[in-house]
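Next up is one chain by itself, shown in structure tokens, the form predicted on its own.
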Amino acid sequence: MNFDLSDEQRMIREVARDFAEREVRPIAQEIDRDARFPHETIKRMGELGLMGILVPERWGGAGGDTLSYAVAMEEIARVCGSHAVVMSVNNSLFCDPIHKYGTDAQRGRFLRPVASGHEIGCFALTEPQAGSDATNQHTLAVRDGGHYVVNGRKVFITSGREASAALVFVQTDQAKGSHGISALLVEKSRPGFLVPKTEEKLGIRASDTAEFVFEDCRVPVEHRLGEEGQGFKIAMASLDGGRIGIAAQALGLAVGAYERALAYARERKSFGVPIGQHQMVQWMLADMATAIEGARLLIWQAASLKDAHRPFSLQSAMAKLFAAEMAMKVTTDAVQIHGGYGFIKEYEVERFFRDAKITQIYEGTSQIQKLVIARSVLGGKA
């Protein structure tokens, strides 16, 4: 594997880093405190090509590769987890499946405005009783001539309040189980598409997490993504790629917390010397730095395999598992190094600590990643 980034990849990383430092860092604490969606900076991310990195320029994207996406995601998350998750869902869970499975008409209507950042997309799979068990879909879509009539409820939808359209997974044939799940592209403006609530959250507070309710919502058949019954396959393939993005988000959060802990260890004095001269703090910093590098290598490996059109499901699961667990440990230790100040909102490490937790949960919990990995290695597919 070549560990050198190309000129284009380095350029994308620098664009993301410069944007994060100049435009996101000054507002990151405020928007977290107020749980305020950052409309202006998200729009700016679109203008810079960060909301559709993987999408060809023909369809409004930047035409980049998965590794470019991963390094850009790390830079954004290094400053703000909320901006990073909006970027992640837009790229991995909305734009990518439409680009792969959509018709040109669907790409023109749904992909181009979202990939270019003029609008935001979201991904509606989870239901109250269908989290890790994603096959247990109760949202029904009944064919009625040229439309599907959709009824049901979706929860924990990232960007659900702000998105203009959603990729919604529905049951079109209950008798077929997971083979009866289909994917529909649904504009939020359609009658019967309701957003009754958004959630108050521990972390990533500046991104919105919404609930959807569908009451006899009529969706044209031509807005079905892929064939009828292909929805579960589309969802799982999208999540495979999405795990790389979430792993990169976790990495960025860890890097942000580590950098702050390192600076604090150089400045804060205890017993007459900077605390970084105490061996216990040195060991914590050494462990943090090593774990961060390990996560980055796993992420880059998974991204490179995806870009080479080689199987990458196992590697993306490993990257997501390791990076999420690493982020929780690194951010916890960053708080510990800060001592009492780490528990105070004035110091950013408590925000990174709160934001890191969700990376162990969404787009497949750490426990689900372990199942994916175990089944792969036991089946001889590793």
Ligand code: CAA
The other form holds:
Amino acid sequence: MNFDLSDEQRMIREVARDFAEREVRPIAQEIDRDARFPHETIKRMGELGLMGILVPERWGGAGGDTLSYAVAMEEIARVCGSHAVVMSVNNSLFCDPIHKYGTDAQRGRFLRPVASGHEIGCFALTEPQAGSDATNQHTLAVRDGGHYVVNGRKVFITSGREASAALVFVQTDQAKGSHGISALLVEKSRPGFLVPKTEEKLGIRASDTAEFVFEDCRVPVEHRLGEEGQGFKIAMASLDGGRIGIAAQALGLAVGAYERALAYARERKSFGVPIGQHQMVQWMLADMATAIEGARLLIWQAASLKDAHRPFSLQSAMAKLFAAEMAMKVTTDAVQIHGGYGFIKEYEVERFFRDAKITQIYEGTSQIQKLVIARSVLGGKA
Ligand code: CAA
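Could the form predicted together with this ligand be shown next, to go alongside the form predicted on its own?
Next comes the full complex, this chain leading.
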């Protein structure tokens, strides 16, 4: 077993780290405070190849593998969770499915501009009544000649305001349940595609989270991704990959908070010695370091299986569950080690703590990951 990264993987990690340190760190606190979408640095991520890591160069991407994607994601999230989620959705939930299931015409029109970072993509699955229960889709697409006419509502769409196009999941045959769900590529400029609301959030505040309303929005049939009725499987398979990205985001957030806690434990004195010399702080740091390493191994395992074209759904659910829970615990303890200073904004750990919370919720809550894991280990539906 070899835990060394290849030269190419190390190079992508260096590019991501250098960019995050030089260009993202100076603005990370301010964009969080102002809930400002960082257009300039997101554009730079595109120029550096970070918005379409898995996409071949001929379609505008960097032609990298999933492990490269995971290590780059850790580096970005180590500095800013908001940049990380924009990168994750763009890579895993927009570019990956279009590359995998799209026609060349769809790749040219939708994938190339987004994989190269000139435009941003988003993924619209969640509805007011369909969060964890994702098969319960109510957005309808009715065939009318060469078009689908779409009506319905989507909520909590990451990058929904900033994206130029969305991968939208719709019911094309309600009687068939999950087998009646289809996936449509829809430009935001289409009449009847409305964005009435963006959300105020606890964390990842510089990313945008929007609501979509479709009112008789006409979408050409040739913009359907995959076959009619294949949409739910496309969504689930994309989320299998997406969960590796979110696990790596959680890992990066934990590392960012842990590094600050470590530095603070060396500097801050209490009872005449640096607090890192107190056994209770040492135990916390030891637990943090161990949990971080465990999450990284699970993520790298899931990424390596995906790269080897072997089943990885179980391992990505395990990685996402473990990394998200770990990030919440590590960021909580990082605040605790900082004491009162951890609770104020200047010390940054409170931002990592707030950003970590969403990793237990989006792309499948921790409870949904347990359901996926339980079904897999028990065989069939638990
Ligand atoms: N790959 C391919 N197909 C899959 C699959 C997978 N990983 N998982 C399930 N399917 C298939 C099943 O085989 C089944 O097909 P058949 O009927 O042909 O066998 C079909 O999909 C329906 O699956 P289930 O019967 O298992 O459906 P269910 O309702 O019992 O459970 C679930 C499904 C696992 C709970 C699923 O709904 C789920 O993952 N929910 C969480 C949704 C989620 O992660 N949302 C994230 C939103 S996007 C986001 O968060 C992005 C962001 O902002 C950052």
